[in-house]
Amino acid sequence: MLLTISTTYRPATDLGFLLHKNPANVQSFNLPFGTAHVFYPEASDERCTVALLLDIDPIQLVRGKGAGNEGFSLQQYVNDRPYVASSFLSVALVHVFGTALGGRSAAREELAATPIPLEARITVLPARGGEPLLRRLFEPLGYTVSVQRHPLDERFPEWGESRYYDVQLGGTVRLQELLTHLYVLIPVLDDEKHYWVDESEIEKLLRRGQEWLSGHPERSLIVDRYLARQRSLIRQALLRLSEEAAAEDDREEEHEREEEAVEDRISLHDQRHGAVLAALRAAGARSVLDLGTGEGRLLSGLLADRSFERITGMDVSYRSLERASRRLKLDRLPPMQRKRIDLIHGSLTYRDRRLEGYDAATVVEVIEHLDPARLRAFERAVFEFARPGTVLITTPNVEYNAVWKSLPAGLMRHRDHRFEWTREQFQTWAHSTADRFGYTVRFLPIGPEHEELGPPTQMGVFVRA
């Protein structure tokens, strides 16, 4: 059972600091079911690869089953457990790379919080659901996925293909994210845990999935398989995920009211939406995707203009989508109007094929709510995978905050904002993103412009080259 993780971050040997494993050493770790070996097949400034080789002892596995499983069974000794990536590998990740799984690195703390180019390869990964499921699990997380299926026996091709795959994942993510995704999703794909699943597994799942699971398109399948299809545990986990999402929605509503109180004096919400609608009309867009649609305020303006023939609003919050539905009165719209608009649940940091094929996408006052480490995933989801002809992004101009005397110095407009950019910072990010994904970008001010501080809101208009 072999897992390798490579990086081309310079110097690439910093991977050793992140994993707390010296590239010059070979280390072995005794586990209840065998031995884990860690070594580096390559270690240079340009590229570094760490290998985790898990040597499982099948006799030890049988001995560990306990008195309740006594008696001879050939399957106890002849099975695929020593050779395939499974829940054994997840346990090994915790024992061997536990510090990295926790997102910590004493020697490279800043790097541990930084997305870097990473490539993971699992040589034999069982997938109950085949290549389509592999892609449905990993692609929404922003990975490029390369899959090669193993035949049952190369000498007898007529036997057909096996359920085992050589899988390679590539992406620019934090090392903690990659390890966490592997920890949760490898047992989900194998669908055959080697230990008893009880309520403690709910805590493990929610702890490892707290940043990404609630918005994953395959959330229900992941929970179902990870908890070994035990209905009572699945219900508890899904309820906990829903409660956490509802609590986050409540906090978001309160923070939005605070932000509106600051901006209401200049009707900035209305000016933003007016500027976005004007830019969409100028682009000649007929189909529009509103990412992070919230309560659907922009959707109301889109629906009122018949030039927009296909309108979709997406949000990670079910509650926001319900409020948007009520605001738009979807249940009372005439049939022709209702056909023009749709609301979908999803996250704008995951690849989602439903987002493809639109003339334009709007991202209005959304990116500042993302953790900086998730920005790269957002960029790929929107500009690489969805790839609309035009992307409109608005975000606060932090310089303008000094104009509002009701806003204490040093505070952002919204307590949930992870950052607020100056004009220079936004333009630097926008130009870099446009260059990487084949877009051009121009900038428009929104709201009353201050002679020195600029406008309260800045908008980037990205056009696919």
Ligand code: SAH
Given for the second form:
Amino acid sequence: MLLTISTTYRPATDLGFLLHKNPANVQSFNLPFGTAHVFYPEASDERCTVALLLDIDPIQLVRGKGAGNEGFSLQQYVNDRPYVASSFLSVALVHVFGTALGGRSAAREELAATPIPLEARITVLPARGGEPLLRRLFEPLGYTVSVQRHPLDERFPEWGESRYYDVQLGGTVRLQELLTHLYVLIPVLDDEKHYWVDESEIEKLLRRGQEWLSGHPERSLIVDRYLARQRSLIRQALLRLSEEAAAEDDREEEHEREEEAVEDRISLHDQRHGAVLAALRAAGARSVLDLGTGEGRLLSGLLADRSFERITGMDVSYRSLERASRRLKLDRLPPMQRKRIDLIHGSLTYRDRRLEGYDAATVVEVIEHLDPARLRAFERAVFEFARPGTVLITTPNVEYNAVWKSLPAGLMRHRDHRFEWTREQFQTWAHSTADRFGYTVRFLPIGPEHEELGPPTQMGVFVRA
Ligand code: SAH
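I would like to compare: after the form predicted on its own, may I see the structure of the form predicted in complex with this ligand?
Following is the full complex, with the preceding chain placed first.
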């Protein structure tokens, strides 16, 4: 069983620091089911590849099993386990690359937190669900996926195809993310765990899936297979995932009130939505996507104007969508109105085909809630994949914070903000994003402008070239 991971980050040999494995050495690790070898087939400044070769001992597998697992006895010796990527690989990843899997690196701390170009190749991956499922699992996480199916036997083409695939994944992600995705999704694809699945697996799944699982479109299938289809475990895990989302929502709601308390003197909220609606009308948009719609305040404004024929609100928080639905009284709208609007659950850091084909997208006070490490994924999801004609992005202008006496110096407007940008920071980001994806961008102030500090809110108007 062979897994390789390559990077073209410069200097590429920094991969060795991230993995805590010196590219000059070959190392071997004893595991309960065989031996893992780590070595580097290539290690130059331009490109570096690490290989994890797992040598599974079928005899050891049989010895490890107690009574009650007889099956037919040959199967214990003749099976695919030594040759394919499976839950054994996940166990090996923890043993061999545990530090990197935890997102740590003693010598390259910052690099561990930075998305870099990475490629993973798994030469023999059993995939129940085939290429479509492979794509449905990896593409929403931002990977390009290339797949080649192995024939059952090269010498007997008439026997047809096997369930084994040669899979290559490419993306700009943190190494930890790549390892975590492999750790969870390889056993999910294989769908055959080598050990008894108990409650401790829920903890592992939630820990490894913390950053991405609750927003993944195939969440249920992943949980179902990862927990080996044990209903009570699956129920517990799904409940925990939704409870975590709900607790997050409660904090969110409280924070929103705090933020409004700071900003409300000038009812900035209303001015923001007024400015966004005006820009949408000026762009002549008929179909509008409101990304990170929250309680759907902008959606009410859109619904009230019939020139917007198709309106979709999207949010990662299910609870917010429920509140939006209540606020808009969706269940009581007349059918003609009801047809104009949709609420969808999804994350802005995944490619999502439901977001394609709109005239305009609005992202109002959302980007500052994103983990900076996820900004790249956000840029691609919006500008490369959804690709609406116009994109309106608003975010706080941190310079203006000094105007608000009630806001202690140095504090952000909202506890959940991951960053707040100056005008220059926002414009630099916006220009580089627009350039990369073939958009032009201009900027509009929102709210009363301060002579030196500028407006409280800044808006970028991106137009597809
Ligand atoms: N646009 C709304 C809400 C802004 S609050 C308004 O102007 O009132 C930020 C919203 O972004 C929250 O509802 C939060 O759930 C959502 N959000 C945060 N991260 C997200 C992500 N990755 N994908 C989609 N929505 C996200």
